[in-house]
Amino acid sequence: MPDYDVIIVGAGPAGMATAITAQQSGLSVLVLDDQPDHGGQVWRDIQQNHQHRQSRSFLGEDYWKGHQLAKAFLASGAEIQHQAVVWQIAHPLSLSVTIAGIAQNLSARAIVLATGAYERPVPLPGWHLPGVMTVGGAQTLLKASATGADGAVFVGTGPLFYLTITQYLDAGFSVAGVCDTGAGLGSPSTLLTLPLALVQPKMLMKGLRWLRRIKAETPYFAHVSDIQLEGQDHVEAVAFAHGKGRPKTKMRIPSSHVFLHQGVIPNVNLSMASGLTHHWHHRQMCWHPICDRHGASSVEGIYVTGDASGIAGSGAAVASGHITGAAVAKALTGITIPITALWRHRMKRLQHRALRPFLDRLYAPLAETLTPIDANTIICRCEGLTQAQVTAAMGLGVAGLNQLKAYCRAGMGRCQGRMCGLTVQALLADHHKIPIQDMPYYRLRPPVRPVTLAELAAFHQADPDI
């Protein structure tokens, strides 16, 4: 007998919504999350912060909306296990997880991956220096402890980029400069997606308000490129060019803190290592698991929901979670949730997704972060490999990413390619002069997260049949 009807990996917006709907159908549900509390990155520490809502009002109304879902999740009766690291999914439908330093196997009738997204790596010259971190990391400081860095420079573009700068301003922090790498509305392909985006006028107006305030209250530079993060033992300044046309204006902003952002991508390492089929998404420039409209993947019994199946934002993630929870319940029990509720979730997901094509094109990653051209830029942070070293290995007759590992160890570190995979893939595709989607990604294998020998030893003692 399986340990649970449903095991959900991830307690962010999609994971919580899936658990609520599945639990309402009478299924036994376990949610595994590697953080100390539920909420995911979007609503990190939402329960704790809600007690201090007045003093942390700078987090904004969109953040506080997560409290109702978090309350419903706690009241649903679903079992939650925090600080649980899932490092393998085996077939038929069992997973290996480490909880409190002890590894164990758990089985289920269905597994739902709600692993969310993470920030796209930004391999710029100097991005490895102390004092440089992602915008998401900077936002985490605000959510976790109401702390930040005065006089930071923000480099990047996108909704999370503008939101976090606004939160920093609301929290009373000074911003030394904003270097916006966005291309703007000039592209015809971007303009063609604008009519569909008008389905979400409030979101568009919110973004315009953020941008207008940022321009009014910070040194703001548009159309930024040729970025260099300067420093020896610590970042000391950001050098860049800005403006339309050629030549661009050269600038340098001294700062000991730099926050980078070039969008977010689905966290697919676990789904790839579990044998799910993926495809290259041209607009979002990353890999997506292939799923049907309910989240069912290419492997029977495994579902993927929320941003883990494609970036669409927290609103779409909540709706997708409810839809996936309903699909799992129907598959396991035959129970169908009321059609009105199902259609409401579908319409909400459709409404939130309508904005995404416009955002994907408007805030496309800067070309120099996709295929860095500076030979001294660190590409693989785990192994300390520069662009020159990776490129030299490619020149030895490397056919694909997996062979490249044997030549220079790119992708063999603790992150298993999360920080270098897309960059190495783009560089190798460019080297062979083939479309990036024709360059297969790393062949990921479990464990997808680091596992200590002590954990494995305890695992063996607990289950002598393994």
Second form
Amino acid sequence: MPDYDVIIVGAGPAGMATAITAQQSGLSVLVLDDQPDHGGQVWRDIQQNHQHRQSRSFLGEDYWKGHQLAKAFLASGAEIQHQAVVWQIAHPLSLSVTIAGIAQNLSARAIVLATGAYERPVPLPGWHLPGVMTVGGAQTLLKASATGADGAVFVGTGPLFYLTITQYLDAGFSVAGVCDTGAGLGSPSTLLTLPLALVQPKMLMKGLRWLRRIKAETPYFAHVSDIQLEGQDHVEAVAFAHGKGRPKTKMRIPSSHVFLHQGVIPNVNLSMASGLTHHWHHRQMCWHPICDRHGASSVEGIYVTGDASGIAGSGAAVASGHITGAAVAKALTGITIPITALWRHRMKRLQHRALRPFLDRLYAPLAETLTPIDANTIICRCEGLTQAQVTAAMGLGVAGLNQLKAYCRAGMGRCQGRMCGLTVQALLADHHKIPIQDMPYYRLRPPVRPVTLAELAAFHQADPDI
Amino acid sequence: MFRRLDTPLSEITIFWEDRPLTAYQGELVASVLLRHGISITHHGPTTGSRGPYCMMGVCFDCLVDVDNRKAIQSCQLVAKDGLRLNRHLNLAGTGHPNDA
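To test you: the structure above is the form predicted on its own. What is the structure of the form predicted together with the partner chain?
Now the complete complex, all chains and molecules, led by this one.
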């Protein structure tokens, strides 16, 4: 007898929505989340912050929208375990998780991965220096503890980029510079996707409002490239080129806080290590698990929902979560949710997804962050490997990423390739002159998070025979 | 330098290399350190100095030593009164090479 009908990994928008719908259908639900509280990254600390809504109004309307779902999630009766680190999925369905320093196995009839997304690595010269953080990291500090830094420089592009700068301005922090790496509306393929995006006029207008305000209230630079983060033991300045003119105008802004962003990518370490089939997404330039429209993956009993199955944003993630929750309930019990509710979620998801082709093109990552050409740029943060060191290893006749790992240790550190994988894949594909999708990713294996011997020694095993 | 906009009532004290730091109940340790101007949490022979980068448990650059535990992600750790923290050092020749 499995411990639960369904175990959901992740308590962000998708995980919470899945839990609500599955629980409503009468299933026993456990949600495992590695963060201190539910809400995911987008609605981080939503419950706590909602009590201080007045003093934290700078977080904005979209953030407060999360409170409704979080409240429904808490009231749903689903069991939730915070700071629970899932590091393995085994077949038939069970998973290994560490909670409060003790590892244990839990079994279920279905497992839903709602592991969300994280920010695309931004391998620029000096990105490893203390003082350089991700824009999402800066936003986390705002949400988790109303903490920010005056005089920071923001470098990047994307919805989260403009949103966080706006939140910084609303919170009253001074901004020393905004270096926009976005390509703008210039390309015909971007313009061609605009009509589809018009189904979401409010979101487009919101984006325009953010940008107008940022241009008015900060030192703003467009068409930024050739970025270098300078400093010895800590970042001291950002040097870059900007403008449409040739040659571009050179600029340097001194600052001890630099925040980078080049979009987000699905968090696929657990789904890859669990044997799910993945596919390369051309436009979003990242891997995602192949799933049907309900979130059912290539492995029986394992579902993936929300941004973990492909980037579409928090609105789509909520709808996807409900859809997956309904599919799991139908598969396990035969109970279906009202067709009107299901169609409402499907329509909502469709609306949110309609915006993506436009956003993906408008906020495409900067080429120099995808395939770094500077020899001294750190590629693998864990092992401190530079572009020159990784490229030198490639020259030894390396066929794929796994062999390269054996030659130079790229991807062998604690983050398990999360910070270098896509870059190494791009560099090696370039080296072999093949398209990036033809270069397979690292073969990821459990444990997908570091596990200490003490955790394993304290392994809680219900059955003494195993 | 990072600053906090509000002043919660629940003040606690944590220690960074024996130096007392004011923190608040529920605050992430990485957040407390950044607020006190401590941005280098981790140092190794191959990596050099590192500090919090992603703030969501992905990059493993905000590692600190906590009480008797080594290499803990400070962005995933909630501050508790009396917590004793130290910079996580990977000294060449003293650890397994995998620990770099």
